[in-house]
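Just the one chain here, the form predicted on its own, laid out as structure tokens.
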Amino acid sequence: MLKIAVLVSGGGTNLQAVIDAVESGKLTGTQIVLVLSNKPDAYALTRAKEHGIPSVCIRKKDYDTPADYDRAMIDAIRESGADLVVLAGFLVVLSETFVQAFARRIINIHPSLIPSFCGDGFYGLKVHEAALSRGVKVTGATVHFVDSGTDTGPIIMQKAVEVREGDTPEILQRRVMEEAEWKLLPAVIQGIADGEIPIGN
């Protein structure tokens, strides 16, 4: 059984996609053992509660030093017994210490076809605004391993999504979620659960 901790900052739509996949039996051999947020009002925490998933809010401002904050997050994840850390809209820059604690056991979903529209400052609607501004005809989503850079880790899987005439950032964001993100993330987790995508020890 692959045990996963999902880290989120907001609404948790990708978290919901994983919950739905597990509960429907489409995603097998996987259990969500923790939902961790940096924001107490994140709707993702409500989603976790509604589905009986343990959850915790760990805020940076509640700790004296960045090292203390790192330790609190690392300890919470280790205590949950998670094998894999899934970043699903977690808007916190992870430290080298955190990344090394779970080397090649952290994956992230990003709403573009990396290396396009990624890196510092590219998150949420900003990604889709940039794609439309550039005039690309195809965008999509990427799941990748997390390293010490921003969206620079090895790519695991991508899915393309058509950009249509008249798209707004909001419309494009929704299409990328529905056609790419909500399918990709469960698919990658299934690949890891099945041993087809190797992760660190």
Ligand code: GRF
The other form holds:
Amino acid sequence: MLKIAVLVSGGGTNLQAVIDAVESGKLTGTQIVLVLSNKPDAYALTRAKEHGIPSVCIRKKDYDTPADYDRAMIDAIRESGADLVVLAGFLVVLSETFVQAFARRIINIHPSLIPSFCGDGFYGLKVHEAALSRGVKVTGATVHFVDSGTDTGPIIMQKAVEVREGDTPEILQRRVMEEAEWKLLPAVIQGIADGEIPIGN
Ligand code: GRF
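Go ahead and give the structure of the form predicted in complex with the named molecule, now that the form predicted on its own is out.
Okay, now the whole complex, with that chain kicking things off.
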């Protein structure tokens, strides 16, 4: 059984996609053992509670030093028994210490086809605003391993989504979620659970 910890900051629709996939039996051999948020009011925490998944809020500002914060995050994830850390809209830059603690065992979902529209400052609607202003005709989503850079780790899987005439950032964001993100994330987790996508040990 692959045990996963999902790290969130917001609405948690990607978390919901994984919960739904597990509960419906589409995603097998996987258990969500922890939902960790940096925001106490993240709706993702409500989703976790509604589905009986252990959840915790860990805020940087509650710790005296960055090292204390890292320790709290690492301890919470280790105590949960998670084999894999899934970043699903987690808007905190991870330290080198954290990344090393779970080397090649952290994945992230990003709402563009990396290397387009990624890196520092490209999050949320900003990604889709940039895609529309550049005039690309195809965008999509990427799941990648996390290294110490922003959106620089090895790409695992991508899915393309068409940009349509008249798209607003909000409309495009929704289409990228529905057609790519919510399918891609469970698909990658299934690949990891099945041993087809090797992770660190
Ligand atoms: C998604 O677009 C994801 O790709 C990005 O942050 C957003 C999170 O949305 N990393 P949600 O909280 O899963 O609804």
